[in-house]
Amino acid sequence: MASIIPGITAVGGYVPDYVLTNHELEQLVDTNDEWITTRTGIKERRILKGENQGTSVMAVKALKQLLEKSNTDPKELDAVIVATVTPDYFFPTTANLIATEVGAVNAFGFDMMAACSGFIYALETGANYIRSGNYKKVAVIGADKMSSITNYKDRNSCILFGDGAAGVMLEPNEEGLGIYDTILKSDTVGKELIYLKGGGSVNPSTHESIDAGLHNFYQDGKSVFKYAVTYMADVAAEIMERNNLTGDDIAYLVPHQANKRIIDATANRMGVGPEKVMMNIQRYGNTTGATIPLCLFDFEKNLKKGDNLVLAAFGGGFTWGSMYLKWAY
């Protein structure tokens, strides 16, 4: 029996309509809009403010355009993937709420956690599940409240983060148009140069871990920015070298949106130009599982029906992967 290909049918995003910039920043810490985009590309990025908004507010308006943009009943819905580091809970998982909330009764769902490279993760999961024959419509969405995790007394790490949902619908494909190939990798090389150290069950809520700054994100950013140079660099050429992909076969380079100098060395390692990386990082920052899907979802209107793209990610922990695809309609 032929392999079953998942395409992606659909793509949704939401990002908060509060715009925090550099100039705000300003004001908070000791930086400049200068310091700031040269080192990281990063003008402005969307906050989610209100009380009670979690992650899920964004995510389920996310799903809510793959069900209208793919003509889904929420009912006919297999699966939800959430690729999270800031869940509305640790349980129930931002997955279940979100699908409760569309009507998505018949639907399991889950959270994926593994950083920045969550997205890929998701979605090579998302795939399997297609992949099997038994799951026609598997919906993989990356969302992030990085404000919630935020320090904005720390000048190094508060300019990098913004808030943002987005995702894809996936189904199978008869036309061979989807995803092709997908490598991901991991290490704990990273455990002590970017974290989340509060809040697990090393270090459960006190007032001692939250006095300590513990439930803060944190970064050794000059160490991390080598790390992340050379790995995503490396996954995004490996994926191609497997595929027999030159710079002249991509349509797009679709990267995780850390940094413009991280971008920059991924493109020029695949051999692409710069019309041909999706880039929003300077509107949105760093939005973690979000910012994949969200350059998918600004890009839409570009891409045509066969088109080849790579995904490439790098995140906390370390992780870090590939993927190879074709745009399907």
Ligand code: UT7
Contents of the next structure:
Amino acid sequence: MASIIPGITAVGGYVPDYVLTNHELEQLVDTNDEWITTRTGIKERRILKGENQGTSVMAVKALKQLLEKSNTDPKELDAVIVATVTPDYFFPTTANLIATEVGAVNAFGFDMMAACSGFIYALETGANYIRSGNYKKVAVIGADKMSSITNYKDRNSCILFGDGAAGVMLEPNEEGLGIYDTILKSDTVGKELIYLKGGGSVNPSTHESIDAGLHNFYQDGKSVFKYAVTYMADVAAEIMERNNLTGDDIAYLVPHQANKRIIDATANRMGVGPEKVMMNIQRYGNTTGATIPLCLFDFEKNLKKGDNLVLAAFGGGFTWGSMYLKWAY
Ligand code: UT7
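For comparison with the form predicted alone, produce the structure of the form predicted in complex with this ligand.
What follows is the whole complex; the chain from before opens it.
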């Protein structure tokens, strides 16, 4: 039996209206626009405001677009996978919540947690459901409300993050345009370098855990940077080598948006110029699970059928990975 190629048939995305600028952050912590811009490339990020507003509020908007753009009746949807480190709740999963919200009564769903690499992990998982031949339509969404775990008194980290959601619809592709190859990696080298320590079974929520700041994102930025810059470039180069691709063959690098300097290093290693790099970090900051699909969403109009894309990510864990795909429409 010929193998089934999972292709992307639609992209959907959503960012909240509120714009948190570098200048506003200058009022909160000892920082400045020049430092943030030169060290990270970020100018502003979007923040989901309001009571009882969780990650699903954004993810459901992305999912609705996917259904519309791919002409899918919600009842036809087989599965929903949400990559997030900021689910609405530990359970029920955010995937369950958004599937119900759109009327996807026949879909199963679950959340995946692989920090900033979550979307690539989830996309490969969704692709495998399609490759199995048992499922025809799988929605894969990356969504995070990073503002819910950000400490706005810590200048080292609060400047980095924003909120957003985006995703893709996967379906079997008859023309052979879709996901060809994926490399996924993880270790625990980053265990003490980038984490959210509280709220899990080791440090359940207590007054003390809250006072100690265990429920906020923490990273040793300089150390994480050194790993990120090497590992993300290595894994992007590895997938090119094993698929006999050169920089000329690539239409776009679609990188996780953590820091412009990490993205530039990856592009250099791959031999692709800045015109072939999807970048929107200046407008959204790091939205964790949402960065890669938000790039696809923003650059969708630039893409042509058959374009070769390389996705690459690095994040907490550590987790990292890359994917080679041909754009299907
Ligand atoms: O997405 C998941 C994985 N995460 C990453 O890939 C992030 C990797 N790390 C980074 O992107 C960078 O390390 C950061 C953007 C987080 C920090 O940039 P850096 O160039 O590594 O700065 P640094 O942490 O080495 O700090 C340099 C200086 C320090 O001052 P001293 O010690 O040299 O006097 C910091 O205290 O900059 C200071 N600093 C700031 N100054 C103004 C740190 N944060 C700020 C700030 N504004 N917001």
